[in-house]
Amino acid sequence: MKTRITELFGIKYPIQCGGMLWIAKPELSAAISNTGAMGNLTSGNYNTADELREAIDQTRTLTHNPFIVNITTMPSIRLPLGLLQDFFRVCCEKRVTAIEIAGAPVDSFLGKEFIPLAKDAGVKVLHKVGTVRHAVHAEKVGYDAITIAGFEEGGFPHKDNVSTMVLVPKVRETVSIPVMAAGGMADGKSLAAALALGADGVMMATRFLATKESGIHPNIYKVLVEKTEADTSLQLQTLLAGFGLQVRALRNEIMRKVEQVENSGGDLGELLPLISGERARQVWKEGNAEEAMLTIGQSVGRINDIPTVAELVSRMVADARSALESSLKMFGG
């Protein structure tokens, strides 16, 4: 399965995973890589620039495969602007394969000179985006690649609400770099799709998150695999709007607080204890559903099992190969 995102990163097969805080680390993006996708190593799961060269080694004992590590770019209490760019140079001194960028443009968020640094590094850069207009503006800036996300994926999509079925074919017509399609991504028809509509690959998170190498509680695995696609919600419109931004999460107590905390004017420092990030580490592992924002997309309702990791991947490739013969055939091919 060759395309512009297999050759361009050294992989097997076009599936990436996401960035997911406290859920991708070493273990988990080692064992997505040894399958011949691509696993993600999320920076933001760490405190100091040594602790995300600590655990760049620690996934190189585990793979010797390609993974990508993420690096979100977005104003941060406990991530400041200066330790993200210490994440971006240590990912450069360890020559890793390649960088996520999702959020803010490296260019204007980090400085100029890191885009720069990573090609003279041979670190490819991807930027993750919501609109045509920041694909174009990253081939612009000199990015290796692109994900493009519809608003139906976890975490923090464009506040435009398009999907990722008009946005991927509108992308793949305006530039030229690589495209890789994210938001609703979850299986092999999935992947097919995203194929068919001009895309280089996937990405995906929430599927990823529902496998046994996570690691997450199993009252979270049941979860998963019992919500559906209406069960997300997309909140925070009002204290995002000047990125651009909103948030989706999975329907419960807290975003039902959150809900009503923005309905009746509440400022950032009445919603920062209903959406910290500590909450949903501490989620993650006792399993009570209802008591923080976990950043769940709506392929939560394409999901009905929790596989290990090279079963899931496995499946996948057979199943977009299997659909992709199949819409042949309908055509005489």
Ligand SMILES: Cc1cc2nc3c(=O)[nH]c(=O)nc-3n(C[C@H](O)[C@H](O)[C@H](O)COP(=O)(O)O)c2cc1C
The other form holds:
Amino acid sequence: MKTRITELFGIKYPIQCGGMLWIAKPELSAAISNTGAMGNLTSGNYNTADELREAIDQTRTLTHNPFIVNITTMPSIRLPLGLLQDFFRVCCEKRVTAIEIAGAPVDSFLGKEFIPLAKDAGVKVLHKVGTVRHAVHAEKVGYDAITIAGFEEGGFPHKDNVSTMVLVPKVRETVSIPVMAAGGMADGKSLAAALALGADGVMMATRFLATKESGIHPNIYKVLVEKTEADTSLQLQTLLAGFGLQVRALRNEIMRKVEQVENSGGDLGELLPLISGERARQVWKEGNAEEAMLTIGQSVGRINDIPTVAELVSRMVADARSALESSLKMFGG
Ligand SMILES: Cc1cc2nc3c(=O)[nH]c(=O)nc-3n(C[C@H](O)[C@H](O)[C@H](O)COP(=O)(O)O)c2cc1C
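Cool, the form predicted on its own is there; where's the form predicted together with the named molecule?
And the full complex, kicking off with our chain again.
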């Protein structure tokens, strides 16, 4: 396949894995990159610049293909600003193919010198955004590409609640840099639809979570297959109001408690123990899906099996092609 994204990143298929805390580590990242799609190494998994350096080296021992490093630019106690700046510098020093920024823009959050730093190192910088205006800003300050994520997405969708279906063509018509579609992407039909809407590729995370190489507990794989598109919950609108964000996660015991705390005007002190990343880290390994805030998108409703990433990517590409061919037949073509 050839799109502006395959050209920009030097990859075979315009399919990228999104950042996934505790999940997108060297093994999964390399397995995805080895298929010709773009793996994701999430910097938030690491506590120091040296740990990220080692993870990049480890990924490179597992694949010779490009992968992207996610840096989530949100205020965090565990990952202070100085460390996020160091992560960005490490990516430039290691000349990774691309950096995926999620959260505040690099220029205002990390500093104006960072995009030029990446350009000098030949590292592409992509911004995952949830609104048209943020896409416009990203293009203006020199990002190389945009991922536009509709509110179907797992993780931290924008509070405007606009769907992928509306955002993708709108952003494509508004900016001239390459655009990836995210939120609700799960298979070849999604890829075909995203291309038809004008996207240059797709980014997905929940679907890659449900692959053998993600290495999560078998109970969670079962949950991913059984849950439907109606089984996620949007919360933390009050806590994250200042960032224009909210969280989409599996509807479970913890999310019901989070909802109660938010509705009763509870504060951060009450919420933090419920939503801590440490809880999620344990649950992915130990398998009780009720015990943590598990960021999962509506695309969970379209997951029926746990393939290897190679099976997933090859099936996706073949199905996208047949979806587009059968659509063409409707025009007599
Ligand atoms: C398990 C999991 C962990 C995630 N962690 C992060 C993260 O650390 N940083 C980030 O920017 N996005 C994170 N996300 C959001 C994804 O990168 C992506 O934007 C979103 O999941 C795409 O929607 P989809 O799940 O429908 O494919 C996470 C998503 C999942 C499923």
